[in-house]
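Next up: just one chain, as structure tokens, the form predicted alone.
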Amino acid sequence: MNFDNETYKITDSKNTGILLIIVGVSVTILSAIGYFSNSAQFFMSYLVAWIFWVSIGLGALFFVMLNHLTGAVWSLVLRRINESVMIALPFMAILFVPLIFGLHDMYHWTHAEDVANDAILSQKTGYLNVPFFLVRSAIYFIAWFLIAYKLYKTSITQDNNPTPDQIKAMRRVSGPGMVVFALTTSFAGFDWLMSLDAHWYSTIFGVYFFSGGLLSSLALLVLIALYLRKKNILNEMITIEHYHDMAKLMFAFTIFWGYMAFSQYFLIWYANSPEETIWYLHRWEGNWKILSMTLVFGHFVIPFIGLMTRTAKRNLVWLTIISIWLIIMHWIDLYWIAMPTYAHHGFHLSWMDLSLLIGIGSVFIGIFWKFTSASAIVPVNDAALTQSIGFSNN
């Protein structure tokens, strides 16, 4: 891998993105063999893997908009990496298509006979019906595409023909974009995950879904930056000070995720309503109890303690380990949310869980890499870039 220090472009990896996409599509198609032996398992594994990568793209989109709205300087040198991640998000709409054929396998509210005999589901048909579900999903991706495309296009234009109005333009998009993002992300979490058990509901679920995606997106950002550093790319621009701040954000959103998870559990436990507590009961049956406790310690306690000190936040080897750990925990979290609706009394990992995670992930990373290698890897003509490179926590 070669890097042009004048144009800030990676110059010899044009085919890497295409290769990753081909590998990803091939692995995903091969995973479809599992459909013929267990269609329900195939679609549930596909759903978890797909939402995992979608949530990471959403986290990157949020981070880019947040940077524009706050005028943050320290993260400017990282902006293009996040932009390349967020622009991969709209392409996940294509990979949503296979899920359309599995709605009947995944969502109980698509069974007309059962809904007609269910007092709760019959009252939700105005919202939970297949045509409206698909329309809402399309709206989410259209909204995310418009926001991400406008921000990305303006940022790339700034590289070639910088003007003072471009920063203002990206901020103007990010303002209403953040409101649209909050609504669409929350409702996407409701539709794609919470409605798997349509009897259950939680008004905090959308924020819970968002917080996990943002945390894993920050972890991926750290891993990408460290990978580039290993290749001697941007190692003098993305300094230990930037890693320190990324670690501080991971620490903060570890607490935020824990707060959302505990708040949801505590309110349901306190109310003690059977239609709400049953959701947690399903996740306390059989070996689901193991995953429930894994999330308590693995998704909160370990990263909370592990990222608490200044020394830990500035140790690049430790940041690599904790970032990989957080990404794994996010997948376990989504698996824990979705799979009990399929396997009520205990989980049994399937080879499709791994193959589809790799397949869809390879497509996602391939798209990311195509955009990364197509332009400068930093916003080279942003007026605040020099200040961002020289940022210090001292």
Given for the second form:
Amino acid sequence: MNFDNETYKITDSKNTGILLIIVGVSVTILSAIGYFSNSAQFFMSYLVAWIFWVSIGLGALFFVMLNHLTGAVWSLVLRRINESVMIALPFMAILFVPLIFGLHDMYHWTHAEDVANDAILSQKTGYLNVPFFLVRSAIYFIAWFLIAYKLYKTSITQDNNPTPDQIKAMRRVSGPGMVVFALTTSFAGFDWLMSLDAHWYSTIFGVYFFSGGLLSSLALLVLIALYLRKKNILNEMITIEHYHDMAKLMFAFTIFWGYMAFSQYFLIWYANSPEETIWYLHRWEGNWKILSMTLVFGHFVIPFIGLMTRTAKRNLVWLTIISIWLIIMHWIDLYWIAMPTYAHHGFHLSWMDLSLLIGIGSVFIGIFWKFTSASAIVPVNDAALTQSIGFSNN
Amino acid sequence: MTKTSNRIQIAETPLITGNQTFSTITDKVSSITEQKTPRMWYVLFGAASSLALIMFSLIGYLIWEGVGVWGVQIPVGWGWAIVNFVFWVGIGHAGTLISAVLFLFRQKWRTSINRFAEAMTLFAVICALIFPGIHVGRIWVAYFMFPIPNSMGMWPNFRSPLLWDVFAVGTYFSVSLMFWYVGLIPDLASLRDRAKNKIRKIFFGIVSLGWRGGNRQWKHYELAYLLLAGLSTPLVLSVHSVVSTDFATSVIPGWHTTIFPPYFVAGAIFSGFAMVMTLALVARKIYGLEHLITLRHLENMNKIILVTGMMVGYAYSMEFFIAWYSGNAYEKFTFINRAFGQYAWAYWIMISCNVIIPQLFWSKKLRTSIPVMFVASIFVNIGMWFERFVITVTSLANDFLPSSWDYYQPTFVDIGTFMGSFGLFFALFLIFIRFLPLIAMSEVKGVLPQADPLYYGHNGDGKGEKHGK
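Take the protein just shown as the form predicted alone and give its structure as the form predicted together with the partner chain.
Below: every chain and molecule of the assembly, starting with the one above.
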């Protein structure tokens, strides 16, 4: 991989992005073979894989806005990488299209007859109906596109023609953007995941969905930075101090995720009301129990202990391991949320779970790479860049 | 670096204004505790302590007569006492957030406000603890709240969130006290060194624990401070989460909802910042601290008020939406009843103060206007008290059984005790600002440009030519 030290652009591997997208689309299409043998499994696997990448894109979008709002300097060298992840998010709307054909397989509330005979579901038809569901999904993506596009475009303009207006503009977008983000992400969580079990409800679900995605996007950010470092790109700009700070945030958001997960579980367990506990009971049936415990230890206890010390946060090998681990845990989390509505008595992994995750992932990473290689890999003309590179924790 | 010349800086307003030096800061802050007590202080202290006295008298009356002197009845068994408890505990949270969480986030602007915000935490927790303490009925056996081994083999119910409160708030108070005191030590030593009379010298000599400001002392001190900040940070989340479980572990509609723990924490920080704002504005005016607590500090606080206010608004809307979405008749009723039932007035006060008023702070002009922020901070405090009132009372007054519905009204004892708790709070705060440095001098010095080792030259030894043109 060649890197131009003057412009901070990756000069070769222009085609890698396209290649990844083509591979991803092919794998996704090949996975559709599974549709003919088991359509419900296909759509459920597709949903989990698709939401997994969407949630990571959302995490990146949040992180970019958060940094603009707080005026953070340390993270500036990472901004462009995050922006490239963020801008891949709106493209995921295209991959939503196949899901439209699987609504009947996935969402019980689309079965008109069952809904009519169900005292509770029949009350929800004002919200849970196919046209409104699709309109809402469209609104989410339009909102995310508008925010992400504005932020990305302003940031690229800053590379070529820096004025203080750009920083101000990005901050101005991020404020209301954050409000829109909070609402759209929460309702996306309600619509795409919580309504799989149409009877069940939890007020914290939106924040829970968000917290997992943010944690994974931080882990992905670490992995991307480490990959570039391996290729001797930005290895003098993204220093150990930046990794230390990213690890601190991963630690903090591990706790944040645990806090959300615990709040939801604990209050439902304590009140012990059947209409709520049923959701957890499903996840305690058969070998789902194993995944439930995996989340407790794998998504919280292990990263919590593993990221606690300063030494651990500054050990790049360890950070690689823990970041991959956290990303796997996030996928398990989403799988554990979605899949029990399809596989009631226990999970059995399908080849489609893996192939679609890789397929959609290749598309996502391909788009990311396309944007990464299209412009400088750091915001070269941001005023605080030098300060960001020289930042130290001591 | 390429194109360095092209980069354009956005000028940052300095944290501390008025061209301060190390000694002007010491003089400014220390002199507040050294000068003759201003007459105004006596007036304010007289008023505050009179209010506190009213509270103590009413508590005496309550203990003599029993909790029947309050407005609590059936079905509203939890009235103002619980509302006040949650209100005061919440106020405390801003102090811990400023001193611990913002420290970990390297937010240097915290230095001018952390000291009195932490003191405020302690006083708010003291006020909070009074209410459940006197709510137990037989106050002479209040020690039963603690798991003390006894010959009757009686233990508190460990599964009860009320017991967790005892532990959570107790831990919170002791850790906050420790954190506050550790932070005070270098400043206490400054007061000792400046002391003109023997009593002051001996007193501050003892409480400053032999601080000499040596290199090694600072090293240990800073490590201890970091560790205490790390320990206090989970407390910001845990205390009000536990308080929220007092409600949320039940099966009462409007109380039992999974978003309660983070929602309570956001609300606590929101109300606490509003209280810090009110106190900061008054203190900076009276003692002329405009150069130390600058507009930039106030603006940042207003931004946090805006953010946490939006979080609280988010929680309100999620609750409302999910109540409808649940399809549960009781949930639906509770929320419609809150907005349009017999306590609708309280609900709309809450919405106006907590959700609508903070929206003013989107405008830079308004969030840097002292009168606006002063009024807004008071409204936020009113709104947050009403939030706890709405939660506690509406769900109880209209419960599952319409035949038992009732309208809860406080008595003069409820009102007097609550007003009196403000008296206690302000009296303690006045004592604090009279005798102890209300701004962390050593920390503020650390954010001055002079604290940068390169300020006086590029050797980092503090010698050589003065840097900068």
